[in-house]
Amino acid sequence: MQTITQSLACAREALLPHSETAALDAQTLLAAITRRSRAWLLAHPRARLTPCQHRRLRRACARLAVGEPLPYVLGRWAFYGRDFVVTPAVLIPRPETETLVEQALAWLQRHPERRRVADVGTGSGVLAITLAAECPTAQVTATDRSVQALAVAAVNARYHRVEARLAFLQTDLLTAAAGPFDLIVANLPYIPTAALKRLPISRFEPALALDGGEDGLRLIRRLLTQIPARLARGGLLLLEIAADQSQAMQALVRALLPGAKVHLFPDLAGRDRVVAVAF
């Protein structure tokens, strides 16, 4: 059987063409594998895999040289602080969506007495599920489309332990969710249909969870009007956007929402991320 240095070696390579950290990539592959810490791989190179840990390690392999996204591979993927389990049927958490997480968090430190929090487009969950972990008295309803979705999102709940204060609702946006919230978030599809179709992520992340219409702003525009039947008196919607629409929503939200004030967050980049809108 493989040694650990060749088993790195052979999962780098199919990483390689589709990933900027194929090295880091393969040691988090190889230590779901192994059951090992990554600190224990690279201090164990000349250990050999079992025979199991060698066909799971090669049909890993085989999907990842493909281009197969590595968190679908392992079936989960880490966001602030916790892992979650992904499929085909969500979005794979990204860090910049930290960000958002951040300013939602900071901003129920600061209105300890609004607790009625809305997660729109769950999709595995993970903000709904960071923010009802991080803020044990928060109330959250998670809405999306996608049935699969919230499948996923309601096994993270349950792993992470926050079920009894969440509330999953299938709708579109906040159609049929009671309202009013205290804080919305959402991170919502926001590339342009005809960017997504050049994107290597549009084979095998969901269109669903990617697809924001012709500018990039479709469902975005959809919820802003929404917005002051279901956002109540002095409250907070979070949005996540691409770097370069952040003057495109600040006109959209002038146009729809007059009179709201509007506040842009950068990502660990330095890229405007997030988009904060109050009344």
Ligand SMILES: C[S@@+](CC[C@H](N)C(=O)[O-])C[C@H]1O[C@@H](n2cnc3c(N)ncnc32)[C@H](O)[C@@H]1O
Second form
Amino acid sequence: MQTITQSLACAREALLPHSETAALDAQTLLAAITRRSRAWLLAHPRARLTPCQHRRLRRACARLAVGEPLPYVLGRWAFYGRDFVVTPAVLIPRPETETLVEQALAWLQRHPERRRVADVGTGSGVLAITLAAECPTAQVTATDRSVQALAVAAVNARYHRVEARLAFLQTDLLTAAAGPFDLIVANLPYIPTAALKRLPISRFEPALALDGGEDGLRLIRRLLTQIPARLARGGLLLLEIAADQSQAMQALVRALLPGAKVHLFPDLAGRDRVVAVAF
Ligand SMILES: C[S@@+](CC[C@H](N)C(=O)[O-])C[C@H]1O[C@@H](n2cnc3c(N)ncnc32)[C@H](O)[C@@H]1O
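Having seen the form predicted on its own, I'd like the form predicted together with the ligand now, please.
Now the complete complex, all chains and molecules, led by this one.
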């Protein structure tokens, strides 16, 4: 049977064409298969895999070699310091989305009397569940059009023990969610259809989670029209956008929600990725 060193080399090789962090990803994969920490693996380079672990590694490497993303192979991924189940029915949680969480939590902290939260397009539930877990008095409604995504989010809510403060709704945006909500967060699909076709992520992640229509803003535009009837006075809407959409987004808010105040927040790379719309 292979040693840890040989196994890490095999996984790294399979990941190299698809990942800029192949060595780290290989360690994460092997840590999951062996149920050891990455530190343990590095400290025991000559330890050998069991036959079962070896088979699992071979199968995982075959999936990675055809470009399947590591989180789908692992079946879990971390977001804001918590572990979430992910399946091909949901978007893989991205680190950029943590910027939106930070803004949402800062607002909830400044407004302790405002606890009605909605997460539109919840996917794996990372936003809804993180906000419920970090803010123990929040009541969160999470919507998605995808029944399969909502099933994954429900598993994650139970795992993080916040299901009692979460309501899941299968609906188009906020159509079946009456509100009013104090805080509405949404990481809706925002990639223009033509651009998406050229992206490798479109091979594995669901189009429903990525495709934002011709200009990428189709769903966001429709959500903005629902906001006056759903967002409480003095409430806040937080949206994730692509780095090149901030101008178009500001124009859209001015046109659809005249009088609303718009702020942009940068991600860790300094790109404007979160739009805050205050009523
Ligand atoms: C970009 S993913 C975001 C998932 C998760 N909130 C996150 O940040 O990782 C967008 C989600 O919106 C959902 N979605 C797409 N169109 C929708 C619609 N019209 N109404 C509700 N949800 C929708 C997709 O199924 C997907 O789960």
